[in-house]
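Just the one chain here, the form predicted alone, laid out as structure tokens.
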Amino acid sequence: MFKRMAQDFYFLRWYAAARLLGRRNPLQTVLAIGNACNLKCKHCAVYPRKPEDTLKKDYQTVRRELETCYKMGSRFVDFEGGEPFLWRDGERTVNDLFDLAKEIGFYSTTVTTNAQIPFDPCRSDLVWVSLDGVGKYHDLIRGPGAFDRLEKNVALSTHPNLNANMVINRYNWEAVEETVRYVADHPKFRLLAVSFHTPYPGTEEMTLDWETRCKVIDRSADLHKKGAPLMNTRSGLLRLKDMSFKKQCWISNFVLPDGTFEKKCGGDKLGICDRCGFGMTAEMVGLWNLNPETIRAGLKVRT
């Protein structure tokens, strides 16, 4: 109870400073601890194409980055890769980074995994498993056998807040409804978050055409209305049909595998925000406008 009150009080202070004083301090950090991975996914713009391009931060580097983000105002951190569960620094594993974030003062930690290796036990507060569809759809994007390995390692997990994350593209858009049902029936998954592929350089051919994207959004919003376990809010989903709304992406800051700090995601520099498919882009607008649906969804996924 005290922890929740402290978080709520901090959010009110942060929001007042942003709204009334125009301060643009991040509330959340997306921190890449390296780019090493055990898959070569079709959509990936991060995976090192050459061995010499592999990046991995040591424990003290991550500490410094976390401390910097905390001083900037961030209180929630999402650990990403590559594949975070490959990370090692001597005897330390990624679990030590989750503990470190809490020691520094972050309220909550999140990690995104492709679930190709066992990830239990996991001391992060929330786990996102990348799921690009059921069976053949997942393997088409991530490689033969990837779905079977995912199912095996998810079954081994004892984490109480395990969720799935689907990025919709031209290869798997027909599998969205099946994936929603899969998550709904799965004994381990709580929620499914959906996003759309953003055309980063070298991955443009994965992008879904806009007309089909809007059809998928309408169908997903309908499933949401019927009680599907979607993390996205219905209003957030519908907002993704027209990206002309004013973005509030500064709410998250990004620390890249090479240690570069970005106040917004890379899409801003590349000029592709009008084709963004990141579901949280729409949810940040809801948070900025204190949309009750967005706040309820955030609390649900974090608890």
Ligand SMILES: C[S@@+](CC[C@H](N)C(=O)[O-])C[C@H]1O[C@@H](n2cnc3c(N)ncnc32)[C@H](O)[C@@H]1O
Contents of the next structure:
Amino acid sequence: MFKRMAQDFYFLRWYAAARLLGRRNPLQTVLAIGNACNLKCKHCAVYPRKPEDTLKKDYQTVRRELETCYKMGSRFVDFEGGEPFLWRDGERTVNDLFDLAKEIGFYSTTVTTNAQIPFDPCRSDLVWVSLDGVGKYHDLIRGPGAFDRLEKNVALSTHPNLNANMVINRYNWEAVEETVRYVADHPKFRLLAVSFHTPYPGTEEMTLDWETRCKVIDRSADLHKKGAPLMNTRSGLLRLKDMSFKKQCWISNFVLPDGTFEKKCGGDKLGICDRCGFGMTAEMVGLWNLNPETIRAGLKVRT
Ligand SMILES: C[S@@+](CC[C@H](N)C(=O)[O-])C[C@H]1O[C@@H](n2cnc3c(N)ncnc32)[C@H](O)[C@@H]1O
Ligand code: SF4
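Structure of the form predicted together with this ligand, please, following the form predicted alone?
Complete assembly follows, chain above in first position.
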């Protein structure tokens, strides 16, 4: 109860400083703890193309990075890779990094995984499992056998806040409805978050044409209205139809696998914000406008 009040108070202070004083301090950090991965997904620009390009941070480096982000104002952290569950430093595993973030003072941790190896027990508050379709659709993007391994490891998980996230591209857009139903009927998954492919260099051909993207958004917004377990808000989904809105991406900062700190997502430097597909981009605008639907959705996914 007191913890919750302290968090709400922090949020109000952060918001007032941003709105009234123009301070642009991050509230959330996306922290890549390396780029090593056990998959080579078609849509991904992160995994090392050559073994010598593999990057891995040690425990003390992650500690320094977390402390820096905390001092900048961040209170929520999402651990990313590469594949975070491959991470080791001696006896330490990624669970020790979740604990570390809490010790430093972060309110909540999330982790995004491809679920190719068992990830239970997991001490992150929330787990995002990347699910790019059911069966053949997922495997088309992530490689043969990836869906079966994901199903097996998700079945083994005892985590109480397990969610799925799907990146929609030209290979899997027809599978969106089936994936929504799969998550709705799944005994372990709570919610599905959807994003669209963002055309990082080398992955441009995966991009969905804009007309189809808008059709998928309308259909998803419709499913949302009918009670589908979508994490995105309806307003957030619809906002993704035209990316000319004023973005508030500074709400998240990024720490890259090589330790570079970025105040915004790399899409800005690459000049691809007009083709951004991240569902969170739209939700951050909702947060900035204190949209009740966005606040309700944020609370729902974190509890
Ligand atoms: C880089 S991965 C790291 C975590 C983990 N390896 C996984 O796949 O879940 C984080 C998320 O970024 C998504 N992603 C990768 N490439 C993307 C792209 N070009 N556009 C949008 N999302 C992308 C992945 O699908 C995944 O959900
Ligand atoms: S599993 Fe994640 S990090 Fe690895 S290649 Fe796929 S999207 Fe990239």
